Amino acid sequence: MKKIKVTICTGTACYVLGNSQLLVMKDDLKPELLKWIDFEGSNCLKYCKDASFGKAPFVLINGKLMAQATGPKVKDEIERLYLDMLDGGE
């Protein structure tokens, strides 16, 4: 199985609007998930410069943009992708 890649924007707007909490969210995930996830921070994903992408904070999960990212939204998407991987979907 391929790992799930989570890129958390740490630019000023995203960091202040909640991504600072996402940087430690792996503490809230099930241990069996952690070995299948690569977390990384990015100084700025630059999506906040164009309103058509939505509102900060931004996270990329396997290259798919998530606007207005929250811990529960990111966790739900990670768990969904993990279950898809177990079912052979990804």
The other form holds:
Amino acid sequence: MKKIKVTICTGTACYVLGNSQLLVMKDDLKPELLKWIDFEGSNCLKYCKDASFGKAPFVLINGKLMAQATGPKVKDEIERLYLDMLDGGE
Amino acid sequence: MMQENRFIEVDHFQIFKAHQHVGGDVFACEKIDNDNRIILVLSDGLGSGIKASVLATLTATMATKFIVSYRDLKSIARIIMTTLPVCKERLISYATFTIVDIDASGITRVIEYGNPAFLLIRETMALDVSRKTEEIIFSPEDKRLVYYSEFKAEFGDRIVFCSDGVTQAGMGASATPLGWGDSALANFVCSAVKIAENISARELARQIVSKAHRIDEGKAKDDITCGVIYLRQPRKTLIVSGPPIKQEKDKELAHRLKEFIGLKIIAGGTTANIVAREWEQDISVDIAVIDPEIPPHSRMEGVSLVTEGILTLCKVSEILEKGISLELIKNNAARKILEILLNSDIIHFLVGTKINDVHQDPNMPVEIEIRRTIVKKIKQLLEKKHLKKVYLEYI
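May I ask for the structure of the form predicted in complex with the partner chain now, the form predicted on its own having been displayed?
Expanding to the full complex; the earlier chain stays at the top.
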């Protein structure tokens, strides 16, 4: 199976509006799930420059953009992708 | 004090006599003539504690003031000696001193009275400096010897001077019955600069004092003080923060950063992206340690440090303003910036003036001030509190 890639923007706006918490969310995830996730930071994903992408904070999960990201939203998405992966047997 | 490629670093280190809270050794340093001259005084007052401290402080203060108005060093020495209060027990007025007067070109004058002779270290050798002896006659029974020397310090030279707490450390012990001694000190300094060619003035002074303290078996029998002057190349840092007001200037910003000789910091996500794009480099964020207040730092080849902008700079300003010691701060990106800045002599800020619209969002904390205000504040704090030479330029 290929790991789920979570890219967290650590630019000013994203960090202040909640992404500082997302960077520590891995501490709350179950170990069996955690080993299938690759967390990485980005110094600025640049989506904040264009209002059409929505509002900060931004996170990319397997390349898909999530605006106004929160811990529960990111966790749900990760779990959904993980279950898909298990079903798909990739 | 510096010319563009020459910097005179001055620092000292001191340990008080065991169980004393006040030192009888006083180190004073003053920049004069528009920063083109530095006057340093190390004075050791008779005895220890408060009385010694008063004598030494008087001496150091007088010496730094007089040397500005009097060129004749003998007069300075005489005035100081006659002005000090007389000790009732020993009937002498007494504080030894070493006065160093060095200008931007390296011309150095030293007056010594009663302190161990200073050392002039060139590369890894202690040079012989010729000293003129001046006799100051107070009465037929009271003649005092003052030593005067003048020389030109070269680039890379170090001048080391200390109180007798250094050279007399360990006095009476079987290994060092007469104390550590002048020549052992000179050998120690030469080997210290052999081991660490670029050792800073403060670190060398610290090593000398620590060594003397160890010879005193960790209980200083006298105040132990050492001052070091080091003529070296200034350490320069360029910190770029904020995108330029016009996009056409992006290339200039990236080019200026590329060509800069010294340490390089990028403080700002967008700024880092601009440089990465122009240099065709990748940026990787280090998320190993997370501080909820300050975004993590990043790495980019060719740059010493990449950080977020406003939050990190606000923190840098706050730490400088409160004067918090770096050791007490979390190891976040603000501390990393400060470690570089406080270790630099000349700091250039190149600040982009484009306003980041996202920062104007009412959901953002009010303390996010505009970049220019924060950088100006950091500049002032670095100049006033840390005597750095700071240049600020907008792009």
